[in-house]
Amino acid sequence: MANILVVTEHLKGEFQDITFEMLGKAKEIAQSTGGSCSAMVFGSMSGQTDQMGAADTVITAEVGDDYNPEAYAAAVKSVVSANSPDLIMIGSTSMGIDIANPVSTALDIPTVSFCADIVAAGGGFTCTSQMYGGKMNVVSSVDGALISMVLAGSFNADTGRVSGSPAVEASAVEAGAGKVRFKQLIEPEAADVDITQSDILVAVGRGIGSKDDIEVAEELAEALEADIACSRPIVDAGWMSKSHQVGKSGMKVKPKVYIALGISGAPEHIEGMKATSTIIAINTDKNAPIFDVAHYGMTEDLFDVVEELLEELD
């Protein structure tokens, strides 16, 4: 019997993707083994029980809506303490690094980071974690209580976005003294161009080789009448602007056609553009992680597949 303990995430008033993704997993896990699942919401998110219907019973905790990690943490960590659950489930996310950490260390419960599946086995979990951009699987397996801090995108978020009314329980855990103090949550300004509005995409990543080689990508998003999209690498490169960027870190995209040049295809761009209709990735490694998603794939230079395709659009 697995009871799971599901820490949701929130910004500006809405629950975040990796939320519905753990709860549709955690309840698949309860289901199996005849436990249960539970959720806990921060602030004014408790007035939003009804999405968590996937949930046995909602635990909410009055930290303020605006994320404090110390505050947040400590909310946690309590929880953890009152309720004794067997799995967490945190999202390997920024806000989940700066709770799982101090809330492993603190009741001495082991973490698996980069989970991309668990499963219930014997008298604790089996988790398969995505390493090195997505190229390697390593599995662990924890016997008792664990914290899984879960990749975004690993699960379909779908299952876990139910109505309902689960039971609603307050705990007592209050906003402390902490040291740490929110003073305001800066937007980027208005990007040049809506790549999440966009019907095609081609999209380049590090394979493309330099920020002049970009021009070819660029001909033909042209000719198809497309968009130009790229991975993180490029913008950290100073390449591109953030606009562009889809992924984990950027932007979540669904266009009906997505062009991927010269990307290797980390859970965090597939996160961003996996819902896509029609997937086409160019790359010439043959293991590159996103011709897991692909619909089609060719594994040659991707500046002579450009080149033949120009040629025949023209």
Second form
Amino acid sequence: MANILVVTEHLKGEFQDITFEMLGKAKEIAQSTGGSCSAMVFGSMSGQTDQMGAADTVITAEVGDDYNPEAYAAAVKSVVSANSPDLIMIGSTSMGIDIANPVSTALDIPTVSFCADIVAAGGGFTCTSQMYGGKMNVVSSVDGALISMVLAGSFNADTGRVSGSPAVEASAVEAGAGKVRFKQLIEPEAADVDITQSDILVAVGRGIGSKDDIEVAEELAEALEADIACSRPIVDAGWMSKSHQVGKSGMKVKPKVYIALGISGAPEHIEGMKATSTIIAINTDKNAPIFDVAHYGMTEDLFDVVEELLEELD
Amino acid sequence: MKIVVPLKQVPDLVEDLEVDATGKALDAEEVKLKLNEFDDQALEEALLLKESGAADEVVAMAFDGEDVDKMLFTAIAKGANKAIKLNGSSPTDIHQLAKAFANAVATEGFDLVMAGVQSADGRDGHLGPIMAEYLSVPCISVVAGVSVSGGQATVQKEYSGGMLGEFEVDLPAVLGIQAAAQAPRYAPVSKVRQIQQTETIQEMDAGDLGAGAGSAISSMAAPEKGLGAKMLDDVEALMAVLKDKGVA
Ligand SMILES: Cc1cc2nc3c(=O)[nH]c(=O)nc-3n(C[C@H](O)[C@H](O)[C@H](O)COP(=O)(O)OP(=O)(O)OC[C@H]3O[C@@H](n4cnc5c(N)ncnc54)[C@H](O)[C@@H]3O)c2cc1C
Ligand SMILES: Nc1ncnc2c1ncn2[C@@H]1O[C@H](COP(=O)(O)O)[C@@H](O)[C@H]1O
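Structure of the form predicted together with the partner chain, please, following the form predicted on its own?
Below: every chain and molecule of the assembly, starting with the one above.
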């Protein structure tokens, strides 16, 4: 019997997809083990509990609407310590990192990071983590209670997107120490092109090697009437603006065709583009994880392929 | 103001990774180690804070292990003031490791710990926020912008879709760094060699590691192939796909 606590996530008054992914999975595990599922919601999201139909109970925490690492972690700590759930599901997200670790430490509950699957087994759980940039699946087993940090895109959000009227309980949360203060949300800078609307994207990764060589990819994009996108290291190197970044901390895109040039396919990149209808990957490493999600692949040097393509297209 | 940067080596993911005979770990013989990319970002951001005058001292810190000395000398070559290597009993999980770092920074003194946001082989939690909990100081992770003044830091935390949350945090604090304000600098090999001859790495005992809170690995394997891409042999085949999809 697994009693599960799902820590919900919201931004600008909306529950994030990861919340529904976790709720759907939690409901499945709770049902198969004869347990129950509760969802913890923060601030005025307590007014939207009708979206939490997959949960048996909603636990509310009056900690303000704007996420605050210190206050939210303190609230989760007190709810976990009061309810002793067997499984605590937290997103492997920006917010989840701040919350899962202190809860794990304060209450001595093991954490498994980067979970792409969770199965109830015996009295405990077996989790599969995507590690090494997606190159290895690592299975962990835990006998007792567990915090699992769930990778976005692992479960079907639609299964958890159920309306209903679960019982609502208010938690008695303590205020944090007040050492962290939320100041403001900063919206992304206006972009020259909105890649979330593109039909065709040519995306470059670290395999491109240098800033100057991006020109080659730009030529291909032009020839295909595509827009240009990139992975995170390209932005961090200052070679392209953030508005072109695809992935966890970048844009979620779903063009008709996505051509990935020299991108390894780390889970954080995949999160932003796996909804694409046709993914074509060109990478010299035959074991690159990008080939697990791509529809077509070539293990060739990207420069050779692009050069030949440009000749063909001419 | 003093910044401690914990540095870790991880397998270079561009190389082939093999599982060893136990089926539970990577074959260490085959692994090529390199500095975790987010630790490189954290070190860069710390050095930028030092250069701007916001910080006085940057300390690189690592747990003893293969090639750790070279990694620490490289950090000094890039501009860290000193390097500390922890040794003593071996931590069995991230909680024990974080306890070792918490002990060490408490002894050394710090205003900011800037760890990398995550590492490619971290399976049981994240060092930064765990050590913050042991130290009873605040922590913010996934940070891509730090400024410091008057006993507090203003940080920008990345959310999805390019959104940022801005926070003010009282020091001392721990940050999990995602990206520095500029690409990490490079230390020429000759400079690293010279540092190796002139500088020493300070050693520190890791102290009491506590009980930990781990979980066991039951197996490790590359994802199953076969569900993946249809591989194309040449550009002609690729052209055919592009035409079929109406792109070319
Ligand atoms: C919290 C967090 C958020 C993140 N958010 C994002 C995000 O939004 N987007 C994102 O992309 N990443 C994100 N990352 C980073 C992510 O983990 C990876 O580091 C990143 O996606 C790797 O980018 P890459 O594939 O371009 O580089 P690498 O992983 O270095 O891959 C380069 C690839 O190029 C291939 N290659 C090299 N030369 C050639 C050649 N000549 N021809 C063909 N192939 C070649 C190599 O085989 C390799 O597979 C995030 C990480 C964290 C921790
Ligand atoms: N063994 C280690 N030695 C030094 N620093 C570490 C170690 N493990 C983790 N870290 C630090 O903690 C960060 C996050 O890694 P992880 O805890 O694996 O998520 C890394 O980027 C390092 O800064």
